[in-house]
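In structure tokens, one chain follows: the form predicted alone.
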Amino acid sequence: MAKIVGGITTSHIPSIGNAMANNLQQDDYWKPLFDGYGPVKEWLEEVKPDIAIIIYNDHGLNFFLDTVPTFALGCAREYFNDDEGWGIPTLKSVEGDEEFSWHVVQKLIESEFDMTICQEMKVDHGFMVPMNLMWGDKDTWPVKGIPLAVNTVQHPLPSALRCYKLGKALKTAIESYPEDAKVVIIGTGGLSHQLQGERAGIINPDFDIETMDKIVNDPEWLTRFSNAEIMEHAGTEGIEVIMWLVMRGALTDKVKLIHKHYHAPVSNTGAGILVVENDE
């Protein structure tokens, strides 16, 4: 049977990928961020997941504004990174697991989540930066990757509560898979940031740190916020934090905190890292 070994949260800022491409991890600006990933890598070496489900938002590479699914799951054999127009080097493709994906999407739809099924899916920095942060020092990706895209770009967006419930359904789907597999779930994005308008550049460390604590100990706290309220506190792009709730919903109600790290600013963003394990 498949087993969820734990969950991770991470930013997916594209400039992180650029920093890695240019070996800037020990640069004074970047070191405080990258130092936070050492314990994450150590934990991954210990639990050795077979599959990583990465929850992210597409930024116009695979889905443009004319067609944006609320939730989409990759069901492909392989996922290719492509030039996003940022000048960031593309990374090697990531092997998928078609059989596992089809099982998960079947169960999610039975749970009344009308997923978009993607048998071809290009993946941008939202997916690749987390892959690179976790396993970029390996010659080959040691896990299969499954992209789960959440719309945080084109309004109307799914609510925080809806994302949390998706995580609950995802847990049921994974744990009903009959083959042995160790699965890690990675919620990406945020924390507070805004890229345009009068409040461009806003970072709210107090809200970020409280959110990280609540994600661990009281995730339903965040589900009581409307999207407008989250954006008031965290900026318009800070709404990406609802994707963390998909990860958190897929774990048990009580979790064990393995690692926590926060640093700001990182490219005008509050960047938070959590590693949690089931505790029931």
Given for the second form:
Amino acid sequence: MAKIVGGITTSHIPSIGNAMANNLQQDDYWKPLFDGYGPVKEWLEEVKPDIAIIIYNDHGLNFFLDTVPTFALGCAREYFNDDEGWGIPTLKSVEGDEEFSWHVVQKLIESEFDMTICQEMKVDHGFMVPMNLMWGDKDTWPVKGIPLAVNTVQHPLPSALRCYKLGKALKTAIESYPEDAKVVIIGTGGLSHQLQGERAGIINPDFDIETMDKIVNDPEWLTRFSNAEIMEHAGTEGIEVIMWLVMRGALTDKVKLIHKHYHAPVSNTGAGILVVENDE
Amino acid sequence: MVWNKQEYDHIPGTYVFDGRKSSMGYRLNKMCMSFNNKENREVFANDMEAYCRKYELSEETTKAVLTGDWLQLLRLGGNIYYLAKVAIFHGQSVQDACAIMQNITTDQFKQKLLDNSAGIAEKKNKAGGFYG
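Output the structure of the form predicted together with its partner chain; the preceding block shows the form predicted alone.
The next block holds the full complex; its first chain is the one shown before.
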């Protein structure tokens, strides 16, 4: 049977990808962020997941605004990164797992989450930066990757509560897969940032720090916020934190905190890292 | 015909990208999407105005594209992730564009980010349980 070995949250800021491409991890500006990933990598070495489900949003690579799925799952054999038009490096493709994906998507749809099913899906920095942060120092990706895209770009977006419930359905879907597989769930994006308007540049460390604590100990706290309220606290792009709730919903109600890290500003954002395990 | 009022309308200095904006900015964002292709970028760089015409952008939108008037482009329905694909032609990053939206320099914008992040070490200590 497939088993969820834990969950991770991470930012997916494109400039992190550039910093890695230019080997700036020890640079004064970047070190406080990259130091936070050491314990994440150690944990991954220990649990050795076979599959990573990465919850992210597309920023205009695979999906254009002609068709915006609220939730989409990759069901492909391989996922390709590609030119996003503004000069971030294109990374090597990631192997998928069709049988696993199709099982998951079937179970999700049976649980009334009407996923969009993608047999071809280009994955942008939202997916690749986390892959690179976790396993970029290896010659080949040591895990299969499965993209789960959430619309956090064009409102109306799914609510925080809906994302949390999707996570719960995801848990059931994964744990009913008959073959042995160790699965890690990675919720990406956030934390507070706003990239547009006169209000651009807001970072709200108080809200971020509280959110991180609640994601671990009381995730339902965040599900009581409307998207407008989250944007008011965390900025328009800070709404990405709803994707952390998909990860959190897929874990047990109580979790064991393995690692926690926060730094700001990273590029324009507050960057939070969590590693949690099921507590059963 | 009327656009619904939204719960986020009152947030100052904020242009939430919703149906109203996306509908208004569709052709602009579609043009930006075409810049994922290198050949299209070359054609655009060669004659930006002609390229905007091909996408049937309004005069107002075309002018804002050519001058890099990001605030105006937000008002006209541009989405920031798509506008980032235009900013690069002006030699600008998203951070530069954010500064221009507020009529400040990029250094001032970076300072704003630092100011907003002030005191995080103490805040983390106070919250407890942080390892990093």
